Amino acid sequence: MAAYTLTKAGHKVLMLEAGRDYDPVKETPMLNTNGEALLMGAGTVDKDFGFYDATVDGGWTVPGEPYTTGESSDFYWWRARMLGGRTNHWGRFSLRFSKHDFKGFSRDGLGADWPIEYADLAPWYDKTEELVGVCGTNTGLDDMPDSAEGILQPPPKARVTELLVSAAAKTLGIPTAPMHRAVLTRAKGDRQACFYASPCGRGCSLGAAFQTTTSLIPMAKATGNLRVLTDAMVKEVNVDENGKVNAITYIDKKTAKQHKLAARVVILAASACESARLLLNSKSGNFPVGLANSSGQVGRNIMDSTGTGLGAHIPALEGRPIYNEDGHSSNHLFIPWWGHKQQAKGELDFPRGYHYELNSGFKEPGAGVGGKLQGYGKALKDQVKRITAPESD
């Protein structure tokens, strides 16, 4: 995003990528079936999310790049070592922080308030959603701030199972809404609209599912102001005798040689963990404990997202006709953040509530199928369709 913004403004930008080059058009197997893949497409230590996952290089483990965790700590760090980074691997849920997120301490006495407010960022949320292409609707809910008129693209229709959960939630006074997701339902520039036939996790050569390799990077290159250098693992940020940043040092992963590049401006946009690593690595006489770390807080207080899953089999939905219910491969409806009032009343044993992401539909069979199955041939296939298709998480 920084490279796109700067090149559009006429500045020359060199972008260093720690991973390899990646062509989303030639390397994205959008329409291959699991039957064409090794192990029926199942995940392995090299391809955690399946054979066709868009992270063609990287994952929970990266050869040659181990990391350690603290005592009694399990931290799973997904690293996408490829052009486009984590934008090749994400759910594309695009929800705004609300006024409550910025002022949590004022609301419930926990954590700390941000030094800015929601209103300060609202115009920039609008700009980003319009550029990226986000589908959804305005709801008027406190915890789901509205976008400016005309920013959001139309959401896809809700699935039958989502409507069922939505109706049940309504009886309890719990709102549901279309998920705001960075997937195009209308064409945008060179990017085509989603045609609901391939899992977003495989990557999207159409550019419908947002990833920087089909949007921001080619758009920045089109200005003539961007040069991309891949397989360049940055080692540290260098400073002059006055403590002012003036260069970066990186390792060419193909040759293992070290290089130093002078720079007037350096922007670290390497994810929370990688950016912290670079700052801590950048020690000097001016910064003995790492660059910008006079507080000693760099690399601390990093918050991971947490969640859990619940699956259910709904007999009332058995026997439906089989049809394409893929949609944009994740939930079309969800239950937005709620539970603040319950927490304030002491009805919850944890702060600030939760939200629900619903997932269901007729799926392509994978390497394993749950349920008690008997027989073989057509009878077995009919059982699989009946038992596994109408699933709701």
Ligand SMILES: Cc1cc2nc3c(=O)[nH]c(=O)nc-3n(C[C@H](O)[C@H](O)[C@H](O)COP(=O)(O)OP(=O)(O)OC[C@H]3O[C@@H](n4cnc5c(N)ncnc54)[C@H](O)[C@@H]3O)c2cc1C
The other form holds:
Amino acid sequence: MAAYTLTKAGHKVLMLEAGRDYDPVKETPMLNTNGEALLMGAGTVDKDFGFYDATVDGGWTVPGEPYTTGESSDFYWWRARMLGGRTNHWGRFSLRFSKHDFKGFSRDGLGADWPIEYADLAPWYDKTEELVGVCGTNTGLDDMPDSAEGILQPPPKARVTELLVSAAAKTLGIPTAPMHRAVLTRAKGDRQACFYASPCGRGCSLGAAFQTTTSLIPMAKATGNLRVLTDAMVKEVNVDENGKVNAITYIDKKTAKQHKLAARVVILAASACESARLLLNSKSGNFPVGLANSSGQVGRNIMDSTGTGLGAHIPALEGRPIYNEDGHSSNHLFIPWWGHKQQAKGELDFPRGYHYELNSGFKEPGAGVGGKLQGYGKALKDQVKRITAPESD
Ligand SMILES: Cc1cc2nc3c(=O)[nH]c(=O)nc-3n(C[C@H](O)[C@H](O)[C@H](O)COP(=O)(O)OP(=O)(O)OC[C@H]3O[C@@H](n4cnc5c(N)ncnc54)[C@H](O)[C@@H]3O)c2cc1C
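For comparison with the form predicted alone, would you give the structure of this protein in the form predicted in complex with the ligand?
In what comes next, the whole complex appears, and the chain from above leads the way.
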């Protein structure tokens, strides 16, 4: 995003990417069936998110990149090593922090307030959503801030399952809302609208599901100001005798040779953990504990989002006519953050509640569907038709 903004403003930018080059138009298996894939497309050690997942290089483990965790720590870190990084397969859920996320301490006395507030970022959220292309609606809900008028594209219609959950939630006083997702429902520039035929996690050669390899990178290249070097693993940021950044050092992974490139300005955008690691690796006389680390806080206090999955079989939805349940390969409707009041009343034993991302609908069965079925022949096929497990994003 920085490269796009700078090249558009007329600056020359060199982008160094540790992973391989990736062309979604040629490489995305959008319409392949699970039956054509090994193990019906199931996840393996090499392809954690399934055979067709867009992460063509990298994952929970990256060959050649040792990864260890502290004692009794279980932190896994997804590292996509390819042009476009994790944007090629991310869930495209595009939610804003709310005013409460910035001022949590003021609300419930836990953690610390941020030194900035929601209003400081709101115009930047608008700019980003407009650039990326996000669908959804403004709800006026406290925990789901509205976008400026005209920014959001219309959301896809809620599916029958989502309507059922929504009606049930309503009786409990729990709000539901169209999910905000970075998937186009209307064409935008060279990017086409989604035609609802392929799981977004495979990547999107149409550019409907936002990923930088079909949008910002080609748009930046079109300015003539961007050069991209792939298989270039940055090792450290170099400074001159006054402590001013003047170069970067990288390893060409194909030749294992080290190179140093002069630079007036360096932007580290190698993901939160790797950018921190690069700062810590950039030690010099002026910066003995790493660059920008006089506080000693670089690489500490990491926060991640955590989640869990829950599946349910709703008999009321069984046996309905089978039709093309068009839509995103993920939820159209969701339950925004709620539970603060329940926590305050002692009804929840953890702070700040949670949100629900519902996934449902008729889908092409994947490998996982077999685990829930018994028998063979026509009886088995009938069961598959009755209870199809959604293919995960
Ligand atoms: C399965 C999954 C689902 C997700 N779903 C959502 C979602 O629905 N909504 C949401 O908001 N977020 C989601 N995320 C998170 C989101 O994808 C990331 O927060 C976002 O992509 C981070 O962008 P980034 O540019 O910081 O890092 P990345 O996308 O990881 O890109 C970093 C790039 O830097 C390269 N790099 C790393 N080290 C070096 C080096 N030393 N030298 C040169 N290049 C280097 C990497 O190869 C990579 O291409 C999801 C993530 C995963 C894994």
